[in-house]
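The chain below stands alone and is given as structure tokens, in the form predicted on its own.
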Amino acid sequence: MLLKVAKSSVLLVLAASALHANAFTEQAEMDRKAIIKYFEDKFEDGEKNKDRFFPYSTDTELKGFVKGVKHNDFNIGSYAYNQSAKDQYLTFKDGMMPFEDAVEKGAQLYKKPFANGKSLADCFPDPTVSNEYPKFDETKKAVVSLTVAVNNCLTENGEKPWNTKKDDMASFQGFLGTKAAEAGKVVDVQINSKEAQDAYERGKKYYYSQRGYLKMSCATCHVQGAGQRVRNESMSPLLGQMTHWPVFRLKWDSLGTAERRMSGCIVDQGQKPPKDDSKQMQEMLYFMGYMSNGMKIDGPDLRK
């Protein structure tokens, strides 16, 4: 019942917004404003308001959040606000992070050249643009992730595409990542046409509609259920969700980049995933990356 009501006051709060849209960027950034305050007011003080979002948690752990997080804090997910977990993550940053390899390759990668004399570097001349990622394509009418772009620069210059989830292709984006969080550049999802509108609704639509067995959203998750316990961990939240691709998983024990992820959530709500380079896939992944607008670029980053 309290996962049904902090739902619907979210989506209460978006659709009334739609009322006032008179361009492209209006709707969603009544959006985004409305999504960071959720997210402010939820965790100003866990404890404080554990009987509306944390029915899961006992006492003592949320004594241990952190309070007062705000907007630019969520850029490193769950450890925004467990403090237990920032710790431990906190620690591991002050230490040689396990892909560093990766990311060496991946500036590798970027000047190898192709069968035809060019390179990744071609298509990519400035190495911090992964900020700008997913973005609209007016030509092509769609929305094109950076694994998208990478794989069309690759076949477009007669090589094999990347496998979409993992090596390669991970270790090429966390060189640009890289480059982006060194740069300090923020995220920058640009919406500029109706139709670039069209396909950040339909994303937002993927993202909050329950769906397999289980009846479950990503919204479910991480917005409702952000800061809630499952198992040992807390779960992250929507804002800042974008900041910080490829990702280094524990779990994983390797970079891999946010297809991967997403795909592997929407498993566990019991569906089968639609494919990376789907529509659904590449526009839900546009909705995600505006509502991290404005947040530092901190990627490549580690998740247990």
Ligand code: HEC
The other form holds:
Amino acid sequence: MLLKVAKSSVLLVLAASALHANAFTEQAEMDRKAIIKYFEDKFEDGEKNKDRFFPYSTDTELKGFVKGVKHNDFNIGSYAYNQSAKDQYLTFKDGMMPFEDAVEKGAQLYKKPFANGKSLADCFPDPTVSNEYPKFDETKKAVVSLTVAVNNCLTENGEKPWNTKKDDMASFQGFLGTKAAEAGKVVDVQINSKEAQDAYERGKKYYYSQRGYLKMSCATCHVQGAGQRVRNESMSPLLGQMTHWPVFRLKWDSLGTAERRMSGCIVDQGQKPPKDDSKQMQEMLYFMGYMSNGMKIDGPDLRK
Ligand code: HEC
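Provide the structure of the form predicted together with the named molecule, given the form predicted on its own shown above.
Below is the whole assembly, all chains and molecules, this chain first.
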């Protein structure tokens, strides 16, 4: 009996530590661990790391950096390493957030009956699972982002799909994000097949590919460039870029999806963004989601 109990608890421990470890996640886990190490090293001490990581930053800027930023701390984007921005953000969070009405609207949309009597609640019976997206659909052999999953639910029930960047889509995702955060969920993107692994690799390739006449990749700004400024904005690290969607941007004066924000970045790179429901966009989200695995959901969030 005792032996049995001991055995099953050993199995449980193994299962927990192997949550993401299988034959198809070997490379992705190596990437994820390397990214965590890179950012923890980089933001261990900004002033000390000036020569190695921040040659273009001023001493005053680096003095304002948070020291010893650890893995999960990065789930609030660029606030993670900037002491005054972080303090401001945390104060804001304690008060009224400008997206509360939108999230309330999202809660109503969740239950609002479609013409056929069903609702989004039938497609998402557990509203706390946005942390599992993007998912790889093993039947369709394709990545499905949360945005596409929501629109699939609508169209499969005879409804019109929503704008993938804002309005109802963002409100509904705001509701799901709030529920996942309240439930203490962590990002849990799974790779369980060779096809899923290939999709992850293609998403990673997009993130690291230089494009346009500027020859920039997402990584130029969000890996090497993270912590530096561009147009008076501090660039966020790849690590934790998928923990907090949708985001209320003061510039938009509304909530927007991750696709909305990423499309803006791609336009800034001098490129035409892929469609939000395209394979390219969804596979990039899949890669970014995996990099945020294990980090606490903090959505929705507030940005400049
Ligand atoms: C020229 C630099 C630059 C490039 C290239 C760039 N971005 Fe950005 N990105 C920014 C800046 C500046 C912001 C606003 C500050 C920040 O990172 O939160 C931003 C914001 C973001 C955010 C929101 C982060 C948050 O916490 O709210 C995401 C996600 C993002 N970018 C993804 C991408 C992806 C994916 C690509 C490549 C397709 C890309 N970016 C390319 C500069 C860039």
